[in-house]
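A single chain comes next, written as structure tokens; it is the form predicted alone.
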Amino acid sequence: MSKTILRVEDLSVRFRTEEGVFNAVDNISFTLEEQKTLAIVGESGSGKSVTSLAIMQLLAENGHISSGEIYVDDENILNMSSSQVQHNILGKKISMIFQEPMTALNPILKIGDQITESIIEHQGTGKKEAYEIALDTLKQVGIPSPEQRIKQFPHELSGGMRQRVMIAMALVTRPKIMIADEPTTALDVTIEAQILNLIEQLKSTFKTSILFVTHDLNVVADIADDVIVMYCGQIIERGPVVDIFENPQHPYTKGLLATMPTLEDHKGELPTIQGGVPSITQRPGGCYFHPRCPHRMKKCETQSPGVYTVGQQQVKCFLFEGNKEERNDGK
């Protein structure tokens, strides 16, 4: 059996708004196995990026973890001080590739300075050795003319090269876990394919586990071992990637997959899921998905469904009420 490298238990994240305090992530649990890729999917507002930021302890000032535990290598990092997390966990054991490199990279620092800063901080090397490690890592992520690029500023690089720099920064300290938050959103399809292939190669080379956050199911099909589907801060379906794609169970998962374009000819428009994800201040009672669900029942409007086992999948939906029930907590 694979070793569990990341374990999230009963995690809830709240945000203060002008209208009050609301849950953005609602009591979720999952594990990431060594050298595996776990994808978290869902529309904008589903809570997937908030989950990744909570793990990295990078929530906005109006957000906080209200309950739960986050274990990295069997250590609960929520019991650590911010200084301990900063020096012993972030960068060293967990790194993150952010969605938009132009906002994540410092525009007034050269690429080399930004990469070597992390090496010196976490590995205690000298500046010259850190520079050589940075140069070697840029070569490994396929940056052309790395001796030139390492001396340039972010605005002098293309979008694809900036994303490769972000991957280099995430990998330079050889972390056990890499969180990729929509890492290909701003890229064209050709560069996207290159970046995904690169992430797969580096996962194998450095034996890194990946938590991949995305709304793009086509990407998930290519890279994931297991999938979590989130909606309104809850996990509503989970399972191996093959089972999720070949036999989706939750009406929301089925809706997401139905919107995926294929190579087959389509007459008319692709199907859509009616409505949108409600904001954290306007979530309905009962099952959060019921206003958009074609299979909703009366009790869906007032009761939250349990989590039921369907083959290798766990599904949070009353349609499977006769199946073996797991914990009724959104896990």
The other form holds:
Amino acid sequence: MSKTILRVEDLSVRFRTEEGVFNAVDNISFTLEEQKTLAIVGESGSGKSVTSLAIMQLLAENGHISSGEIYVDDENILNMSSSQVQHNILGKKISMIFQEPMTALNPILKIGDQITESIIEHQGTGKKEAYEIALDTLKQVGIPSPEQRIKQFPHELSGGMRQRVMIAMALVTRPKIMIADEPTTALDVTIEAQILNLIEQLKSTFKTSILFVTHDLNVVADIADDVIVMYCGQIIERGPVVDIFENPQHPYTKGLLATMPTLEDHKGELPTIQGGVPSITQRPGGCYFHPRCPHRMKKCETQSPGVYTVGQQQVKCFLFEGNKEERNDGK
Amino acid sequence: MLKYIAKRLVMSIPVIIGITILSFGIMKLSPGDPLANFVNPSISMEDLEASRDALGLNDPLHVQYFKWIGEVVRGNFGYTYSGNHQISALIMERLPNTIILTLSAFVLSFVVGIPVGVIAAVKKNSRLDYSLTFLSLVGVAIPSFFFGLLVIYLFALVLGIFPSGGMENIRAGYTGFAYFTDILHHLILPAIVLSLGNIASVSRFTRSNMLDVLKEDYIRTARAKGLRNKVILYKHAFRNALIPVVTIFGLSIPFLFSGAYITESIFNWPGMGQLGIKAIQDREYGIIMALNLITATLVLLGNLTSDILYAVVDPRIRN
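Let's see the other form, the form predicted in complex with its partner chain, since the form predicted alone is already up.
Up next: the whole complex, starting with the chain shown before.
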């Protein structure tokens, strides 16, 4: 059993909107083991990005963590002051890379400046030493002629290069956890493959655990060890990547996997899941998925299912009611 | 960078030519001519025509324009119709005074406006922010002639700490450093009055830019890096927020120059504003055209400075 590096317990995130207060993330718990990759999968609006932003304490002004604990190295970071988090956690123990490499870098600061500032901040090194470390990291993320690139501005780099810079920036302080929020969504497919390979390779060089947020199941199959499937702010299924892909249990997960095009079938039309993710203000009662579910029962409309164990997986669905109940983390 | 400046300079040449044509054309289109004001009612039409011929007022327009522009490029703006004063001398006497006033107001606008805007943005929705917003609204809304009278009443009449007008204490006959501080003493009230509206708009503009920038992705990146708030605010946000503020550097120059006409009248400041108003009343076309041209050139220079500053603060524009 490897060491747990990040443990999230009963995390709920609330957003204040003009129509009221809503739970964007609803009582979720998960753990990330040392040097593993945990993927959080879901459609837009499932709460996957909010979860990662909540861990980084980067929620928008109208959002806040309403309950839960987040343990990094067995320390609850929600009990720390914001300056403690800033000083000891962000950029030091947890780093994050974002979806849009085009806008995530400061346009008026040189690449080198943006990488070295976190080294100087967190490791207290001098400018010169930080520069050497930055140069070295740029080499490791596969940026050609780093001596020249380090003096350039973001607009002088391509999207793929910028994402490499973001990764270098995230890893330069050798954090234990890297959160990647759809890091390849904005890139084209060949660059995406390169970046995924790079992340995979750096995971072992830098001994980092990765929390990978994505809507792209192909990416998950490539990179993840374990998978969490989210729907409407709740975890509806989780398990090792092989089991989830070969033997999905929850009707939603099954539906998601059925939408993946494969080379073998030539039926012409791609299957879809009927309907869309309900907006946060219009979630149905009972199981949030029931209006779209092909197997819905009477009680799905009124009661929220518990979490049941099926093999290696845990599934939040009444279809498995006869199985061992894990814990009821629903409402 | 030098190439960029050279390019900008070359681009302003056609604009200057356009300005000369416009300021010449507008004067010629306006009704009445200089003779109308000075002639003896009993003069005969033939003699009037002869005077017009002698002054060149009957030449075809393009001939008149090229005569004028030919002299202008040599620094000669001609002579006044009444009194035969050299226009360039009249202007040179007053231009420096206006520049002193406008430049002070310009510096004041940004030195006060930018920090006020940043503070309001950083303390968004606080009481301080609301008070600054209120003051800015007052600053934009209050007409300068009224505000001018207000400060004269308060600081010159009631408190007596500043002179009510003029540019120097003529009776004292100061020289050297005392002369400098005397001018400064006279300058403070008009500079404040002239810059008030600009301070207000610069601070509002800075505040909204700062708030926009704070929502940018790269600010979130900076936070994710665990940088200190001060570093995020000043290194990452402020410098980006400054880029659009540079635009109003250039825009505020014509604003201040036209404002100076009123402020100079209130404070009896011996600048171009006074000269200009008198020239308009006397239909001294030569002076009006010269003032137009000078003001337009200054505006052009202001825009050029803006463009260069743009390139200084924003690396994306440099190449």
